[in-house]
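Below sits a lone chain in structure tokens, taken as the form predicted alone.
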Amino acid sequence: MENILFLAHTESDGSLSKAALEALGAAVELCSGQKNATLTVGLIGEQIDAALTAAGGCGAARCLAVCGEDFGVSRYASDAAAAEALLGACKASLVLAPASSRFCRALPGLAQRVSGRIDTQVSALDSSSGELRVQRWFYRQRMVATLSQSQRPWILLLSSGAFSPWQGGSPALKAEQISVELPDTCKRTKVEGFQAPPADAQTIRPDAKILFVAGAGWTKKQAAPENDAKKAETLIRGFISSAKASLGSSKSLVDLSAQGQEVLSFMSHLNQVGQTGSTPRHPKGLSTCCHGEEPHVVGWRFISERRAINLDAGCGWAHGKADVLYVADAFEVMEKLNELLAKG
């Protein structure tokens, strides 16, 4: 029998992030699938009212919270202390939490403090055999491992996009306040403020419905002789802004910038998708001027609907790797697509 603790930190407005709701959904499903398992909700944050409503109806036996101004920002010392207090209050054997940057930093320290074990970026849970087994990907999402652990407590940080989010219900949870007194040594790190790029300058949007990936073909001669890198920038930036899409890149394209060739000024290795880049989980993906071979396609394995634009009818996308392949000039297609988006 597992005593499961769902652990989450709230956002600045007291709500739960999409990743946190996904972790809660996984915790509820795991608890319902195990005999005599119990679920406790643990919240950390300055405000928690919205989170209590969002987690309503999850069937938790208890809801514990560490609240206050000291716990509203991301700080290793306060987050680790709050998580340790919540874990100690419910004596959980299993902790499920979102793999946010905040928890990826603090919860490994929690595992050390309580003599437990931790696995991060977990993408699947399975207890059908009576023993909990988890899955996670290695080597840039090219190898999947199935893991089990006898040591308790076992802390699992769940990868975003791999689980269905909890939809909420009623009644809202009622929290038991857990008091945590922080010494001054745990308050030395202070958050002075936040800096973020303007909304129209943001290109990486994990929650976007569409992933737009540009390949090195944007720098090559297409059907029209006037196509060039500056026009490519205008077309791509226009689509990303109008469709609120997330921007990805093949390795070959971002490498051109590293070699001193300024191709797309707003592109960096942070946008890289594929074998040596990220593996996003957007509902839809549009690949443009990528040849569609394995190093690129591996980054698309979790995209539900895949479409591609390429002048080469024999490229890798045509070999069953794309749901739809448009054999056309990407400049012409994107120009027309931007016109349609502008009309609303």
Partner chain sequence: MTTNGFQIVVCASLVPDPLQTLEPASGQGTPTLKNEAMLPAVLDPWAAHSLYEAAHLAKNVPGSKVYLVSLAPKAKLQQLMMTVAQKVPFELVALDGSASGFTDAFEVAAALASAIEKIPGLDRSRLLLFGGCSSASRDAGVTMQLVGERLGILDQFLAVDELKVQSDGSLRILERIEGGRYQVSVCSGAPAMLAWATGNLPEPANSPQVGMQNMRVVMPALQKAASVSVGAGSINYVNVELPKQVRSTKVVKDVSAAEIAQELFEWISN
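This is a predicted model, so every value here is computed, not measured. Here the rigid core means the biggest group of C-alpha atoms that line up within 1.5 Å when the two forms are laid on top of each other. Positions refer to the first chain, counted from 1. Compared with the form predicted together with its partner chain:
In this overlay on the rigid core, Leu16 has a C-alpha that sits less than 2 Å away from its partner position between these two forms. Superposition of the core reveals a Cα shift of less than 2 Å for Ala61 between these two forms. Residue displacement note: Thr120 has its CA displaced by under 2 Å between these two forms (rigid core superposed).
Next up, the form predicted together with its partner chain, please; the one we just looked at was the form predicted alone.
Here you get just the chain by itself.
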């Protein structure tokens, strides 16, 4: 029998993120599939009202909250202290939480404090054998393991996009406040704010239906001299904005910009997918001017439908990895595609 704590931090408006609602959906499902399991909701944030409504009807026996200004920011020391207090108050054996940047930073420390264990980026849960088994990837999405854990508490940070979100219900939860006094040693770090590209330069869109991946080929010398990096930039920008796509890049392309070569001005290493980049989740992905290789391909693990445009019919990454390979000039195809998208 597991005593489950669903743990979430609220957003600045007191709501729960999509990833948090997915973790709640998973917690409710796991709890209902286990005999005598109990569910507690634990919330951390400056405000929590919208979260109490969003989590309504989830069947939690209790809802505990650590609130206040000190807990509105994403900071290791205050988040670890709040999570420790919440876990201490409900003595859960299992903690389910979203794998947000905030919790990925803070909850390993919680595991250490309570002599528990933690797994991150969990992509599936299964308790049908009577024992809880979780799935997560190893070696940068090269292989997937199913594992169980004898140590408790066990903290599981769930990958965003892998579970169905809690749809809400009633009644809204009522929270018991847990008070946490933060010593000065927990306030040495101040969060100053965020740095984001201006709205028109925002190219990373986790919720986009399509990921557009640009490779170093866009900056290579082309048969038609007018097809240069400037033109590439216009074509890629045009596509990203009209298809509302998220922009990914190969490592080679972002490395070129680090070396100061002429490249696409809006591309940074935050766009890089793969071994030392991200592995985003999108229903579709279009690869252009990418030769790939294994470290690039792992960035495509969670892209369901994949198509590629490459001049080279032998393009290493496309064969066996993409559904369709168009052997063509990406400059020409993207120009035509942008025209079609503009017409709607």
